[in-house]
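Just one chain is shown here, as structure tokens, and it is the form predicted on its own.
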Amino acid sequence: MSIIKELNQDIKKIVEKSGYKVDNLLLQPSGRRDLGEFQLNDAMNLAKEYKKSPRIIAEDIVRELEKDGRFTNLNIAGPGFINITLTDEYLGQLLTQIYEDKSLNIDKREKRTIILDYGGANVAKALHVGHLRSANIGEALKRLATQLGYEVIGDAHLGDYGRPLGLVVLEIKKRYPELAYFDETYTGDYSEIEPPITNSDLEEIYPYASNKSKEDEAYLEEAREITFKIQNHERGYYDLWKKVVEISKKDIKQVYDMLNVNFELWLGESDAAEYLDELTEIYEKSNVLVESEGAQIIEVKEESDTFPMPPLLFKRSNGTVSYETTDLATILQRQKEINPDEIWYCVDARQGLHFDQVFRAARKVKLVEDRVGLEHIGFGTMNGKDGKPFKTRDGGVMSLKGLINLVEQETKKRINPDTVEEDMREDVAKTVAIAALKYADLLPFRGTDYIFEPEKFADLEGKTGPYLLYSTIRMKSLLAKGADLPIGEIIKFKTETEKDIALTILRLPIILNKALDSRSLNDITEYIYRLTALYNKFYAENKILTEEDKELQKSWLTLTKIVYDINMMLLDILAIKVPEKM
């Protein structure tokens, strides 16, 4: 339990001792620091219950609080708002405890097993800017939830089973018809054959085949037939498809590694294919499959709907299964193999209808137990200055590698050649670029769109990743220079800035839980910026290493270490690496 939570419980006991029972007492940061550091507003609600003036109730509570030596400057504002300030001695004790045990500034939750689906990369297609937010938000949420006590299993959930793969295999067949994969008389081992295809080839083949299928109906129909063969494990086509998946997956992993995104599971839609027969049997027995123009659908509309809700397409007229169906099969697979408490999908908000349909169809036949939560964590788009989803200069979709390179070019301009050796600058620039990109991506509430501005993201001033990295590295350097000086206790405060830092530190557990509840990282990105900016103000106001008052110097070094540890923890939650120098 965090220190601030314990303090809340202590004050709750004091309120009850004064004669009033309160269920959920919560100290609020004061908007008027001249009146107090915290505010207690419960007298207003208690007045209704006890049929007393809130002012009288507040006076009763204050009289009891005054008996406790930890509080000072107790006063009542307005009709009954109680202002509370912690004594410097008590505040220093709290911070010293946090220095000694960082877990005292975190509120752990009851363990739950979460599967977090946040990849969604499509095999044989280049990762593009649209995959950035899913990777960043999903990875950070996974780390945050893990920090707060959940067991979280991240799944890349690769798109490897639909028509795009049929198109790719068809185009390979058109270009290399002599390959053994297409020879019906071949009886050898396909695992010994390597197709003459690289990932770069695949990134060119898919858009070509996709465009051609839009213009050539016969080509599209042939792709559909090949998709059917792949999904039914037909020899040759299925074996080539597996090779294509492996080639593409290797490159996808490299890009995710660059983003410091790590999945516990690298499963694809195809991995749930073995559950398709069982899934179909479940829906057939429940009598929810409806024939419609040769296809099978599931009606998911409910009487309370105030918006259009089309049926879910379960199986197409040509026998192939839909994306919705593979998602249902994946839910069944996860239920049987992992049995999670919740399944979260971190996917573009524009996929909201899809998940409404899938979740309703899953609940309709009790595909998961009622206790299992199914949640779509939608997010907005990263846009260009025109307010539309970000594109390349020629109007195409930019690859994720290209986007990273664009920001890297900007961060290279900010690397200090006097502190970073030439042979390290490339790696440092890339690390800082990823930090710039991630922090900018996580700064707004996840549901909002934002404008991509590499020059602004790479700036060393303001709310940017490079600013946080530079400041954190400077804290580390200061601690290293003062390594022989006493540290480990906050004995006194000199300025209001230090107290602002201390009070901000105490708010950390509230921020972490708020971020997890909202499934958004913006509270954390705002918090780490505020804490860092306060520390930098303090740093500029004081000469820590040459301070003659040794008790004050010890307090300052201890405060520095606490802020540094919090920054490192939060940057790790955001999946941002910190270089040694920059």
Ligand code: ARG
Second form
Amino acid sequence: MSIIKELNQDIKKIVEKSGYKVDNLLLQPSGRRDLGEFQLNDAMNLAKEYKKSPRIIAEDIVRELEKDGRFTNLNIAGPGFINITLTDEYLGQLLTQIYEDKSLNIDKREKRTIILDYGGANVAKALHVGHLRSANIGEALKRLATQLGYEVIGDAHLGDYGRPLGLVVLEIKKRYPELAYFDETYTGDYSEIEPPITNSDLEEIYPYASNKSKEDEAYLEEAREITFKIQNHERGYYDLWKKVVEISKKDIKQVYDMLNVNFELWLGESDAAEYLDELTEIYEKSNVLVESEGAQIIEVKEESDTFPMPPLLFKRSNGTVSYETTDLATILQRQKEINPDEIWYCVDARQGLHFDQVFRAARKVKLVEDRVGLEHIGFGTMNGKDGKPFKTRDGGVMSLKGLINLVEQETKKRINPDTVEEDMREDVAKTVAIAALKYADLLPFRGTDYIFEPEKFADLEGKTGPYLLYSTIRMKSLLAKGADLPIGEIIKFKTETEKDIALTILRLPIILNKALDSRSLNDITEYIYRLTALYNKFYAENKILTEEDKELQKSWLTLTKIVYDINMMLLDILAIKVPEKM
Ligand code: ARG
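Follow the form predicted on its own with the form predicted in complex with this ligand, if you could.
Expanding to the full complex; the earlier chain stays at the top.
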């Protein structure tokens, strides 16, 4: 249990001793630091319950708190707000304990098994900004939840099954009709032949085929037929499709690697295909499939809906299955193979309706037990300066690699040539660019749209990734320079800034839990900025390595180490790598 939680419980007992029972006592950080470090607001509620004036209750509580010895400057403000300050000695002790054992500054939860679906990159298509947000937010949530005691299994859930693949295979057929894949008389082993296609070919082929299908009805129909063939494992087409997936997957893996994003499972939509028959049977048995113009649909509308809720398209009239249906099959697969407590989907908020439909259809036939949570963790869009979803200069969808390059051009300008050797600069600029992009992406509440501003993201000052990296590297270098000096105990404080740092450190467990509850990293990104900015103020005010008061110096180095460790832990949760120098 965290120290701050323990302190809350101690105070709860003290309040009880003074004659009052509170269920959930929570010390609040004080808004008026001149009055106290913490505020206890419970006297107001107790007044109603005990039919006494809050002021009298507050006085009773303060009398009891005064006996304790760990608190100072106890006073009552307004109608009955109790202000509490920890003695320097006690605050120092708490921090020393955290220095010795980091687990005293974290509140673990009971284990739950979560499947986190946060990839969604589409085979044969370049990753785009939406995938960036899924990956950033999802990876960080996974690391946060793991840190707090959950078991989280991340799944890439590649888009490898729908019509785009049919289009790509069709276009390959048009360009290379002589390939054995399209030769019905071919009896050899397809796994031994390689299609003459690279990943960059794929990135050109898909947009071409997609545009063509919009103008050419016959072409689209052919693509549908091929999609059907692939989904039914027809020899040749199915084999070529597998090759395309393989080629594309290699590139997708590289991009996720670059983002420091690692999936436990590399499954795709197609992996759920083996559950499609069983899924269909379940729905047929429950009589929820409705015929509609040759297609099969599921009604998911509920009485209380105040927004339009169209039926879920289960199977198209041409026999192919929809994106909704592969998601249903995937739920069945996950239930059978992993049996999780929850499934989370970190996907663009604009897919909200899709997930509403899927979850409702899943609940209808109890694809998962009622206790299993199904949750869409939606996020807003990254916009251009015009306030619209960020596009390339010619109006196309911005690829993720292109986006990273734009940030890298900015971070490159800010690498210090005096500290980073020439042959390292490229690498460092890339690491800092990813950090800049990730931090900016995780800074607003996940549901909020934000604007892509590479110059701002790369700035060495302000709420930016580079500022945090730079400051953290500086802490590390200070600790290295002071490696021979005594460390390990906080004996005293010289200024209020140090105490502010200490109090901010004590808030960490609350912040982590709040972030997990809201499924958003913004509390963490704000917190790490606040802690770092406070530390930098302290750093600027003092000469730590030459300080003559040895007790003070020891306290300062210990404080530095705690802040450094927290920064490293939080940057790791955000999946941001810290370079050696920058
Ligand atoms: N491939 C989809 C897309 O690019 C995202 C998949 C999200 N995950 C899911 N289970 N539907 O839009």
